[in-house]
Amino acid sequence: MPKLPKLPAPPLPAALQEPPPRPGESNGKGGPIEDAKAAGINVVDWVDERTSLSGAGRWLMFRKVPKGTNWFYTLGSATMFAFLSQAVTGVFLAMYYRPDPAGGAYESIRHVTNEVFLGQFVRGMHKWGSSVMVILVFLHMGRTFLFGAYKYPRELNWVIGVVLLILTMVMSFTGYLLPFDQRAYWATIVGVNINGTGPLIGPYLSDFLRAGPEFGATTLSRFYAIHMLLLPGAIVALIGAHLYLVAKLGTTAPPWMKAEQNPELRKVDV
């Protein structure tokens, strides 16, 4: 007797059928990588639904870049990276540092350098990174000035950049005393005396830095508090305002691109 062909199974009722996965979800049949990807998307969607950060992220990250942008425009990002490196290495150094002028400060630095695992490497990153940050700040300010990026409507951003430059120099000055060796001690005395020669606020500024009329035990604590608490907070706040204005106003094209777009600017009246 010939075999009858197999008939397809009747479809399940709609109530018993497995619903198709929604966008960003997995049906469990794509493997662990797809499941992990879908889980990450779900977490991001969950956070974004409650915070609406995606709009702010698009506003910050996606913007028009002027023609002629080159590597000179990365000096600001490099400076911010140097500051983040200083912040991370500074936190690790603060875990071992003791602002004690009676040998504790110098001994804690010696302990970090010679005995703590990777202590010399972290201290070297912090020490030389401060010089790198100062150099990058000056280069960034010079590029901004030469490219005319301080003009309308970016005057406020230029003022914030000047304040950040001053705070960076003060950060380097206050951090120089913290090892509390002979070089740091006498260099800081010279620096504070130079500040005292300034007009009007010079003597008051010197008294504030010394924490009194003379260089004493509380001077190191004053420098440590300024270096670790006051200046980093002010720099973070100003960097936030600086980035906001950069995202809002955009960046300027190089001056030679403006001259090419407007040939009349290159004409000289005789």
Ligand code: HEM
Given for the second form:
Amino acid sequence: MPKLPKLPAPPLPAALQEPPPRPGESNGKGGPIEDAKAAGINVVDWVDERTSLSGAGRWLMFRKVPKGTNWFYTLGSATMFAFLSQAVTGVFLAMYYRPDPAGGAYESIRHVTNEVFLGQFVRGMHKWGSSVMVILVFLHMGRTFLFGAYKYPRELNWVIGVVLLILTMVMSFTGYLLPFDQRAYWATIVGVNINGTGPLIGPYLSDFLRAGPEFGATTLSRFYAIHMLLLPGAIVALIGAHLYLVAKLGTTAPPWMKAEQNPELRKVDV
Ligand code: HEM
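The form predicted in complex with this ligand is what I need now, so please give it after the form predicted alone.
Full assembly next; the chain just shown is listed first.
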């Protein structure tokens, strides 16, 4: 019997010809976007292998939220973004500001406002942003109060919140003096005198803030150090603790959802 010629093997389907690239690897055929994705995954894997941070990231980001969560729950994050905006714009202002009461402070702010590129815009963001942050922090506190989120087991987060509220107010107070114009000067004298009327620590507090017998160079540099070093550091640390507790304990369901989940609550005669 004549020997039949050997038939060539049929070509494999395209998908099987070459094994697909493993996650984080590129076969160079996907184009620049695929390559960029693969490079990104590689970097994340590299960092994660050395730090195991992805577990912490998952713990922080992927949480169950109670039914009924609504827009009022965004007020805390809105406050945080207002703070971040203050931090970023504040860094740019600090590049030009001079805490010199003999005209230097006022002149440096006049220079930022009138001569620096986008200076008036950045200064405006910082100035109006401070009011936005104060309003947001009060609205957020109102939300947590009205939704009963201060109750067990979140009392400590409420207390941290109260300290954050006080620090936010002190931030506004210390910032107000920095332009060192007539309004800033006299308003701060009034504020420091009001502090002095407080019980027990009042007089010590006003002495500490004035930083000397008269309002002057030491007052301004003390306010500046408190405003741009001490308070931002304390606020960052406390926001960290606040968010850790939010991630650990979760958020509270709105009161009307709680009543729905627990029929006993509906029986209460109000
Ligand atoms: C710089 C100021 C603050 C920032 C950045 C901040 C941020 C946040 C964020 C992001 C949350 C999670 C969700 C939400 O918005 O409800 C939260 C929750 C909470 N915050 Fe604040 N907060 C601040 C000030 C305050 C103040 C002044 C209080 C009260 C005195 C407070 C008490 C609470 C409580 C009790 C929760 C838990 C809410 C729940 O379980 O539903 N926070 N905060």
